[in-house]
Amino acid sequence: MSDKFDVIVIGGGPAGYHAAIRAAQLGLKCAVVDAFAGKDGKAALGGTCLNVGCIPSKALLDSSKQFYNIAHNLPVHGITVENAKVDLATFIGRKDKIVKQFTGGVAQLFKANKITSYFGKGRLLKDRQVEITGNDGSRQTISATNVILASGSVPIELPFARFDGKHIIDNAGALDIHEVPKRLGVIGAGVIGLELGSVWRRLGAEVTVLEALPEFLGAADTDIAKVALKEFGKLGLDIKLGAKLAKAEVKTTPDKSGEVHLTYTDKDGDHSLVVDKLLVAVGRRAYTEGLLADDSGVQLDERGRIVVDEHCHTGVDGVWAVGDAVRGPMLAHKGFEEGMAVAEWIAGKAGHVNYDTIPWVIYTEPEIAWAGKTEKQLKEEGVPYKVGSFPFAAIGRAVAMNEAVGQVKMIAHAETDRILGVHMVGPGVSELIAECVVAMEFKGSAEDMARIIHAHPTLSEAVHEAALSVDKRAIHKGN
């Protein structure tokens, strides 16, 4: 036995480095175990959402929106721009450059709080002992007091069509294409999805994103969903719903390049699609493969992760499970949230999570965002409720911006008029939400809203109607 700690945290993602470091703040003795590797083949902390998602993936909408932005709304602006081009060795470098940036971060934050960094696959084993087994094979074995599970998760794959990393791609394969394809098809219309297959649209792909299930955005509220799927339509998505995947086989074709064969199946019967690219993003898996020792005693459920109570506790004494690998969202920022209430867990302080209040989040253009209840669960759950909305084609800074579509839905609580649900679709949503969170986190009313004073000229200002729109009171809209 090598090294001893307070704290062991397998996995280096949002959910383990948030807990690592929160566990050195309180005084705590704390490794990191991860076996993320950078492109280098180095270590490199941060996990999915720093590697291979929420970060690259924001940097290439990003940079994706300038360039659809110079050909569709820039014109109305009176600037016009002549034979823009995509540079994609830049583009894709420039999300590299990022990346590197937050990693490298990550390793900074740690060596700042004396946080010791193993680079390998961490292993459970009983009595909260860690082996773990470098990338050339070497073992050693460190033990703690406390154990966290962070492992994170993994993309799923239909067995009819594998990932080859080349034509049938996963999230991290759709983030490194270094030639736009001709035609892209995208398998479900979830976030990652929607996010990449606006990417490589916007860029001049024909994408066709294929959803099995029958309605669009079924987590989302279903006024909010239906203008979304209006404007992606727009832009140039073909979503197709209730289409279910059958075979996607690779052929070859006279240049070699190849292009991948699909036979998928709704209500109208069989259909063949030929695509250059395939990307399958048909949800998340917690991954936990390798990670537990069979004398360990931690529990996995029938869907792979990790069994918890309310406190992310496993029921083992000192061991504790956070993030993608347990039960709730697969979210950054839940992990984030789970990562720190553990490590004051540990450091007996009053660790908290609510999970009434998590927001959500689709950075696609419009973009998507919402937390707490919609009106179809609060129909089935038979709870009292009234309705607000108000669009952004009514609030003057998204005119000047040229991006007023959308509106903002608030749902309160008939008789308390407490905020059950914000649900969004706009410009800047991601951000507007934030201050409808804080507001359900305080019990906050639709009321306490609508008395607040909004800057104006200001998209939150589309918040702000809404609260009054609760009660038939907005100002700029016919209630």
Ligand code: NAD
Contents of the next structure:
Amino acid sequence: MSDKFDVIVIGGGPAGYHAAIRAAQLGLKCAVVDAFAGKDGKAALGGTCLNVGCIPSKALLDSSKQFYNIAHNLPVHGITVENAKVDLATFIGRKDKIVKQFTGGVAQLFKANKITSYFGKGRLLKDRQVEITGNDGSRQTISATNVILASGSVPIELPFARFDGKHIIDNAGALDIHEVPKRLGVIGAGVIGLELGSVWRRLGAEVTVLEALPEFLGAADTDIAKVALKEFGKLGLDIKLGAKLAKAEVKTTPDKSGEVHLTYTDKDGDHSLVVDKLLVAVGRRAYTEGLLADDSGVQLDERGRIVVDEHCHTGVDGVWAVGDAVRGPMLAHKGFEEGMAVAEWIAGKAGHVNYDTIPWVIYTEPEIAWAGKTEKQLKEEGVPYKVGSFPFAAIGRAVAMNEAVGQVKMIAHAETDRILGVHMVGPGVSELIAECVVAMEFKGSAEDMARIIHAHPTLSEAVHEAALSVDKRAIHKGN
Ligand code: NAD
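What about the form predicted together with nicotinamide-adenine-dinucleotide, after the form predicted alone?
Complete assembly follows, chain above in first position.
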């Protein structure tokens, strides 16, 4: 085996493995260096997304939704189930099996694409050499014409609430709880806090979420965030806004299980709260520890992210960076696109990433999804716009499913009618957002969407009606 490659990718997460597979498809000789170890201590490709992020969280969200529906949705359908129970070993075990299937799947894809996989930590030296330290301490150096840094991100740790893996946990810890906590505290009402808070709430935990900002889901459209906050309240998530954590202390209990004593401050003063476990989900930061030798030439910005230009190039000849380790939203699909685009640029082709149409999805119940600008952003930018909206309460399919909650809101340019943003909360919106992204990519107008036939009865009619509503001609509501 030669140790000289066309491309070395450091990091086998979503951004890195997409880069590697695309590079291999384009005929480039490619290696991936990744240090992630699964529960069995063996290499587990796929990074945070496959191991402790997107996929395992969706597995638990789905399992917990099935359980929650037994008591909260099935009776409406005339179905009652007595004594429903959750076997947590099976619940967590199913998730672990899915993770193994997908991490193993990436390894298979590497084999099929003749990508060389190194299990260890990669460090970029000068002249595109990469030093690999194996998990057993062994060292070797390989080199390439191009190196793609895709080292991802790690959870931000609060100095006054350090992770201990048992009582104070991060996203990985919250995916691996083996007894439903009676009281779960969550710091941060962001994507992870809401998704994982929902999982444990649905299984019966009392969940209190402390969010430092006074506004709920500030990045989302205000109307959408308002509906979501109300629905999460119905689920029983106790979300306290403007609540800043000051201290978290683990204390022993007579039964030795331990608990976490929190002190937080809001506009009314200091408060205390005691929980059995505390999930800290206050954001993630780029992971670059040990990644760059002093003379690698690669720069980090003030937030510790690798500095890149609009083509994900670091400014060092042949060195690129993609995914969570660089600017832009920390979303797996943003990393996918950057990884593939860089492989294409390396191969002399026309790579492409449109940062303006990246969809956002929060997989709660109801789901939240959006793409493009919010009304607030357009106001700030002084762009004239018009709005159409449509409630799922008037969508036959949603009512038939007993999931008629939320709405679709479409924002179009006031003069050109071009779709500038679509914001949704409701059933299945993680899928509905895709057609809006397509329309926006094709620079479609609200009228285009309004003239496209949507199957009846489907949830997608809410998108159609919202588009009609932009021109005040929705059929199934007053305009
Ligand atoms: P986030 O940025 O979504 O939310 C963090 C929240 O914590 C913010 O609302 C912030 O105001 C709050 N916060 C910060 N410090 C606080 C403090 N001291 N006390 C109380 N609140 C505080 O971050 P996250 O939920 O940790 O997720 C991390 C990253 O992972 C995000 O970039 C997210 O996009 C990504 N992710 C995406 C998905 C998805 O796409 N569905 C799922 C999980 C994670």
